[in-house]
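Given next, in structure tokens, is a single chain: the form predicted alone.
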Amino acid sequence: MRGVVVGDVVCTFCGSLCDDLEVELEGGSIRGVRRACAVGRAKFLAARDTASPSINGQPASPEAALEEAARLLLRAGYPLIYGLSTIPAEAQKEAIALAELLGANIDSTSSHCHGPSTMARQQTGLPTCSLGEAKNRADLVVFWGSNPAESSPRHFVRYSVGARGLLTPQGRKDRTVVVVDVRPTATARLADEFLQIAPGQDYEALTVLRALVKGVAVEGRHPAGVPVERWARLAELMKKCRYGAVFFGMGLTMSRGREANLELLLTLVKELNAYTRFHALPMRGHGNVAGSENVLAWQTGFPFGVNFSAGYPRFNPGEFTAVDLLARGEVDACLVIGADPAAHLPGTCVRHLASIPVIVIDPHPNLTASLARVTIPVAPAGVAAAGTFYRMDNVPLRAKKLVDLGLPSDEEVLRRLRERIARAEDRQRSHY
């Protein structure tokens, strides 16, 4: 590499959050990466500062912008904030900030991936470990709905799979993966036993693992599309093995049962201890999702769909979150930052924010930007702007501001914001 490398990169496009990248920088700008997969190398490469605020589909200035999208924040009267998994813990708490500043409800994309994990926790518990300890010490790998060889592509060589760890020194030598899922995936391809079970059988299959590891005889030949002694022997390597893991994706939290199938495999791994020791972990997808959950969770006390309308905040997963405050067509203005609903949400959803007042703040342009009356580009968080991000183990890690585009932090956008609507009712208060 040419020019000045700076290490211990911290990579935030997914969970995995890879801190081990080198990134060149040459002339105030970035002409290298190192360690990364396609994808966070693209993130880096791809940081320009060519977008500009725009209102209506037209340039504005960004004091303009900000000056709109306060207008159209401070109409509304039931608003939505929404998004938060991509920019840093110092931003989200911002946006709680002025979410509660305003009355409005707050909402991560935890709610519709992984948040039946979350509510499953509030009953059960988590037995965890950090991904450290998984390289370490794992023996046995399983994962559960999920498939990390394409949505975390790193996984594999940094935690899981491949990588070398104090007891597990020879790498992939050292480990059975199990893979559990409703049809072959990449991840499936590099397993050393493939469980394909029935779509909607996650329930059905875990309470039957449950029985096979207390002894318990089991009924029928071929439960949730898988013969007996194959969950037979999946039982036996779970209760023979030094350490497992099993990580668990949307797959599981999104099938037929979700928060249920979780409490079923969180109490599997607590009983699991009794013969070994065995812990869970979520594959979070976006880079700072586990720290919405985190930062909203210090802040209010709930983790995802978070009401303020009445003072004070107010938590019902089904009322407060995002997708059923649009599909019944409820909220009357949404601020989008960290996410790109319009690409992601149901068409009911879509439909509903094209009829409504929607401000985007992001780095990129993207769908929902589309649709937006108001849009604020801001410096992509872990490039141009530092910030808090949390790994999907929650472990708390820096990523560093590396070059200068000249746009504001998401904070920075957030914290103006709210200033300027504070003000805005500080007259109103002011006139009666």
The other form holds:
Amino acid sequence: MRGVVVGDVVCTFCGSLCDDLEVELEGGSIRGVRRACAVGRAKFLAARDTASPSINGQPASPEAALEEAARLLLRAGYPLIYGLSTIPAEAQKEAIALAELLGANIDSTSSHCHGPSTMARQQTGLPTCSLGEAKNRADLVVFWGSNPAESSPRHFVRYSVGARGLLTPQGRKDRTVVVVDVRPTATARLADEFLQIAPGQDYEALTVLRALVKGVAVEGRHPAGVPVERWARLAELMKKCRYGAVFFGMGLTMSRGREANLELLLTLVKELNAYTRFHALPMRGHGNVAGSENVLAWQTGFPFGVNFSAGYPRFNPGEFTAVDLLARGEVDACLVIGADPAAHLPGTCVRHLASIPVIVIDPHPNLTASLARVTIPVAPAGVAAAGTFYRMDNVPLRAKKLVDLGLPSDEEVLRRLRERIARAEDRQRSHY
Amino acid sequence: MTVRSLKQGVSVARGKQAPEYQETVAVLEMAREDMGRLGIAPGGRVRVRSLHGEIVVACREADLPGGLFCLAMGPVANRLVDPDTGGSGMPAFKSTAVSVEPCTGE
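Coords for the form predicted together with its partner chain, given the form predicted alone:
Then the entire complex follows, led off by the chain already shown.
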């Protein structure tokens, strides 16, 4: 590397928040990135000054774009603020304040990611640990319905499979790795044991495992499509390990059973603590999706799917969650920040989104921007703006500002939008 | 079933309008036995229908159980996804029923 090298850089691409990157800066731009995975490197190198703000597809000044965004939100009867998962905690706080001011719905991508896990956690609690504890202590690692080899590529070397820790000095040799999945994923290929279960039968599998851990006989030779002897072996591995960690993912939250699958998994982990130390950790995707739940919870008491239309926060998954609000055609305006619903929500939701005023605040011209009335480019957080991000184990880390792209931060744009709306509402009140 | 892939993650950073991303999210993976049963050649195109939409995509053999079809999460797969969340907020990203048939001339 030839330019100025900045060390201990946090990558905000995924929930692993790898904080050991080195970034080379030269002439105010990023010239190189060390230690990042392929996705993280692409994210850093793609950061650039993007197009100007726009209104109805035409370039506009930042002030005009904010004014139009405020007008559209003030005019709406039942707006939705959606996304939050790639923006810092400071900006998430601003988004919540804006939702409260407008009496709006506010939801993050969490509701269609680990929302069911969080619902289960509300029922059962979450016996969990930090990624550092898992790295230093876990001698049994189970990936259930998660595929970090594709989604969080450095998770293995930093926290789970190959990481060398205090009580795991030989890394991979000190661990047994088990994968439970419906298909032989890239993660499964690295496992000591791979249990390929039948699609949609996680609940049955977890029921069998709980029974076997307790020494209860199980009926049937192939529960959930796997020989019962292999389930019995996994139950023994779980009871006899020194310290177990199960990293669970979308294979459980998105499959038949949803939150019920997670209630059972977390109950199993609680029960395993009668025999050994065992913890569960959600494999979280977006860089600050964990932060969205933390900030919403300490601001409103609820982790996602919050509605302010009654003047106080209410929580009801299925009613105030983004997919439901859009699929039923209930919301009449949407502010999107830190997400791309046109790419990642069901087509039914996208069709409604295309029929209502949409405001997009994002560093990149994503698919949702192509159907938006107003777009406001912002500095990519962790590259051209600083802020707090929550790792998938809920440990907050400070992401740095590395370069100046001359763009405002997410927090700044949201604050200015909120102030503008507050002033307009004050004017309206004084008018009456 | 919608799934993640490393290639998809990298292509997202380069832009979802770019051909690399568009190609990554428009390939259906299925078991060899299903391809044989339906008479689909590797790389052949298939029409996939659900109650919520229809797509035409290229097809690739993958190590999957029969009857399970995978598409990278994204705008193509989402045209098929059942938006019913069953009161959970989570649509059927990994459990939408579909029919698959060979498609010629498109």
